[in-house]
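First, one chain by itself: the form predicted alone, in structure tokens.
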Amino acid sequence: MAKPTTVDPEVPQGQRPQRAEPSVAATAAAGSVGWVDDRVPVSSIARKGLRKAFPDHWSFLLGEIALYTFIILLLTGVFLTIWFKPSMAEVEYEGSYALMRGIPMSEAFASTLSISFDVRGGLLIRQIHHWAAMLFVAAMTAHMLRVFFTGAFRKPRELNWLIGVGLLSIGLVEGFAGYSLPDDLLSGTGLRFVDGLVRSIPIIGTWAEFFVFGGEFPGELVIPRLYMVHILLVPGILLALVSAHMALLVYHKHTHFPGPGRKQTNVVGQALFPVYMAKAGGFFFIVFGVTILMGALMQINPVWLYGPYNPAQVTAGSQPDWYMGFVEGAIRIIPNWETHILSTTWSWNIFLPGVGLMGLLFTGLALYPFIEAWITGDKAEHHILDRPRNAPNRTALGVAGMTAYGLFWLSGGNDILATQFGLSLNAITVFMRVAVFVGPVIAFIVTKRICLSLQRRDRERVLHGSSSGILVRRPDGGYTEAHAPITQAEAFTLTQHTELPALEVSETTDQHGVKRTGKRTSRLRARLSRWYAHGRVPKPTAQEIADAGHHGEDEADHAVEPAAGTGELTSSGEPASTH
């Protein structure tokens, strides 16, 4: 129903305003939209879209930078596509790059070298694509551990944990599919490695190498083959998995931290039109101007220094890129170990660390939402975060895992830590085969006492508010410190998590001997549940913070009001001023 027009009666009709007629193409466009509206929502649709809440917190932005990076992967990625010749056909180089002019090398690094000197802003889109893949890996993997250490793989989001945990994997073969296709020494050489690791499998090896290399390593089909995984197969993997990604996002809602009005059923937070969008937007044009920023002024992998691929050759000091690290460093530092069965060698010293790490990270990685809630018995929807401190085991456990993974990382530089602090490298490799398996114990265990620690300053702070660093002195000669009373919504959000009791072994008969039905808490599972509530600090009851309330009030009644000569004192215990 239109809304009724306000007519002011002194203006004469001759003056007053009249309404503007909409335009032809205004009045066209209205058709169409509404033509379309009759059959499809869209209104509707857009209306609640629009006004979808979002959270406005900085680690939510994680997330965004990696979604970001994607976009600026694909967009540079369709340049560099255009002039590069994924072709592991020999030929004699005669361009720009006179260092090399003469030299025989594949179609693929000279078509490389033509991007970086003869194709112009062809260096620049190169490094930038470079340092978005390295950004793309690093904001996926910073934005896992977040929604890890605040529970937001939870239920009903366990579905889009393990497509993070895909986007993930995935990731990284994209980026190491990306970092082979040059052909140059550097990436050949991680092609070598590869090689390794798939010849390590056990009975298939040699016939896995031979159906991805074509033939014995390098072969010639290998580039090509890479090319096609890099730039249509694993692409269209990850925008599918990107789209499941945020329809799960928007039909579970957005997660939000504890404080006042934000529970379990609602999302506090701006809307998606205007704020949101107008602030995502700004967002995308600082990552995108960061990363241009990085690729004109940060060289990395300057192909033409380290020459064509060689299988004779290996580039000194050569490093993969940051994100497959880790699975090097595990190869270097574990021992020469192998078994001869039959006709057959087992090469346990490459397998194990190489394929059976990243099985064990990314099974470790996709199984822990159903570990978590199968130990604690926690079957509840959750859309509040945690506060790390209030999951100690899990921090602890987050910790560890990340504190071995720095480890294998370091590893995988052993020979650049021996060459630029003078240490010998077998000292490097026998302290790190120790360090992987000690230092995460010590991470655990440092970190859930912080965690504890933290809990019971919260609690403390519930209960006495927040300390003034004032020492006042009573009457009766003895000292207090007075304590300023903390909001009440600081109060709510320090006491809004949820305590989860630790399950007990369920007998298996009654009292009237009959064997009970249904699922029973096995000892193991007791046993477990009552490790990952241990320790925890119980937050405050309301009657104890009742109790400490009027505690506070008799302290009050008791303390001198400060004045000039009175006797109060700073911390540091000389008199206070007065105002």
Second form
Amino acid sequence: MAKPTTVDPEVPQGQRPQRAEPSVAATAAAGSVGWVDDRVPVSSIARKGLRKAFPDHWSFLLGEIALYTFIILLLTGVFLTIWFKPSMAEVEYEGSYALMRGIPMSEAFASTLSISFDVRGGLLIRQIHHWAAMLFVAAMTAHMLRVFFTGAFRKPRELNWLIGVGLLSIGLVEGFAGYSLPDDLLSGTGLRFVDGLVRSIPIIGTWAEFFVFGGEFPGELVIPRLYMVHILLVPGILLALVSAHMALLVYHKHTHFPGPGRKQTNVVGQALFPVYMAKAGGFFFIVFGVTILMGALMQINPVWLYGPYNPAQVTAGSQPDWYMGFVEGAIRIIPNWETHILSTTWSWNIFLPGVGLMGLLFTGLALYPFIEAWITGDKAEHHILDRPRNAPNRTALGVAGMTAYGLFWLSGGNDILATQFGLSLNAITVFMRVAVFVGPVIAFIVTKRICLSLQRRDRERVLHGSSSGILVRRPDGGYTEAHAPITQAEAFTLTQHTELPALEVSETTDQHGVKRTGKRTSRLRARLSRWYAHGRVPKPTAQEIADAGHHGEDEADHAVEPAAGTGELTSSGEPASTH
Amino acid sequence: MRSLTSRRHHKAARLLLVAVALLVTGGIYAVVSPAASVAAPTPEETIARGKELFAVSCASCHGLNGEGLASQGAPSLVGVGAAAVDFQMRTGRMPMANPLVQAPGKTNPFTPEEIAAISLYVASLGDGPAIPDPDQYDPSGLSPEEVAVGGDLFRTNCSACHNFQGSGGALPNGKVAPPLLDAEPIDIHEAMRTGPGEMPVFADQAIPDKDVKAMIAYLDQVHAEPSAGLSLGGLGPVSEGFWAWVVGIGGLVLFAMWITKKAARR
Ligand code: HEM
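To complete the pair, please output the form predicted in complex with its partner chain; the form predicted alone was given just before.
The next block holds the full complex; its first chain is the one shown before.
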């Protein structure tokens, strides 16, 4: 067992590494390190950096998957730029893929075919690039869910949450731009879809279309423009945001799951050097390896089968990559609502699901930390994560959101569902129209109930220990089940969370009848706060635990007592037994 | 999957088909006449035999004279032509077991002669597309450019329902455009000329036989070519997204669990 390293609290602000007085050792080690060290105190920065603690939990690696796949994207993307021609000029195909011989197509598509069939390793790199793009967005999504459900977005990490929301939304743009570049049938169909979205913006839609496409769709400009967006603009923004994200991560330090020895003021985990370096480095190679294997073994985006974009063609199974699927789904199931006002057409059927839904998702995500803090009135810093059951409303809200997203997502593949599972397309549509509203409500109620049951079970465990499954016959003939006491460490983990009281409506006047000024708690806020706190199972008080130990003197094994050898709760040594 | 398909599209398979087709169109004669002394059935005799078979197997839905019975939802067969009957029966769609939304393709229990007889009978009810000759659908001997044009025609006319490589697709009201991986050249020709179910008719004037052959050749070759790794069903981005989550994220999470569990040895 590794010894978890406890990195001690340090005042984050301003405490610069001590200015190095040229020590004897430093001067003696007059090598290049010493030279640099005299100017920039690398060794003390490194010493601290190397001892940075990383909590050991798999869910902390989801963000790393995103980071590593981004690196893969940069590397493979540079390879692709060497041969890709971002031009919509028409050429006749003369490359080595026989089934396209002589077909007119854009230079962009022809160069994608040549990368696939004539450039050595080109197809492999294209497939790796595309799988990495899928994994990049997927890993960001999964990482975000982890952060959400554990409450890691709370103070002081709201800014990093916002950066994360930015990364996710811009990641979608990047992926979409890349998907459009090869100018194959699906690219063009996707662009046509976006063209529709742009045009559905009330009043200015048509102008916006001409602005984006440099004239009517498809025009000659959109691929060169998207190319610039895809390889320069957005990667640049992504890189900047990723750097800011990592910098804030280092500054705030990692959060950690609750447990003995885990405090708001420390981080329990493996030190960066050597253990975590090995683990993270190893994981980098694993991510790389898995992505390459996927690129080598699983076909993705076979553009030579789709053919060049031709506005007269559309194929069954025209879908965007998965991360745009929820918008596609919303568009597929919305009724055909349009209004005509004077000479303008208001295409609600496209505007609401397209622009509206994406706006709703990302605005909602961005605002959530602030809304929650406003409701709970929680102004404290949090470095210990919530166990999702201890924030039942948040958890239920998250699951409801996932349900809505998932249902929209499934609707985006309604035709595939229909053929693969022998269902009727119309029946799926009708079902989904209802389910996207009802499903999240059901998911909310069910999840909240599950959370509260889990809380109740935790309370039981703390008060009465874990059930041993051994039935004991008492002298008077009755039966009781022996309960094994849980360890002190577990008891700590189960009871460490704080229970914030609901906010009260502030009095409008103080005790002298003078109207209060300054911040007040409104009726709405108090009501929301009460709702948020309502129903939670109170954790046992110290008194209750003590009482539970006594209430049946004849059941000696009922009491909660420190397990042998655990000693003090906060002595960091023993890891909690609850993983 | 791939290797099976390619075997199905093996040259020998094609020859075999041509042989079968010849048998159907030209030669009930050889099989039906057990003795040389019995004269070959005249067309009239074949039609009469077809009418008998029709009365037994088809009339319950299509009416005794092929006029169609609204109560069964079965259309009139006047003018559908021999090709429609040949297609519907060879692919096992007709006779329908019970009027479902869409006749499922199943193995056909009829002999080629019986099908030929019924076809001839139905053709006698009114003019319609005839069963094509092999040289109308045999895709061999086309240049790569011609085959590529066939691909373009397929994407323009068929992919909206049958998907870009003929993996099939969904249509409204529980109907489906079936996958074309197993479709024989003659099936494709007949389906285009007769427009089964929801499928439109692609008549000779719209897509001449030459182009039909190119499309058949394209489908043959595209199904025979290797895919760049597992084809994941050839369904497009939905299955790709599914596998990205299952294999990619799923697999990496398992690795993440393993690597965080792993303790450092000191
Ligand atoms: C950062 C996240 C990135 C994402 C999500 C992404 C996504 C994509 C996608 C989905 C495609 C379509 C691929 C295909 O099927 O062929 C694509 C194509 C392409 N990407 Fe990226 N990419 C990213 C970064 C980059 C970078 C940094 C570069 C170059 C510096 C790049 C260069 C290209 C090129 C040239 C193509 C078109 C070539 C082709 O399809 O063969 N990408 N990208």
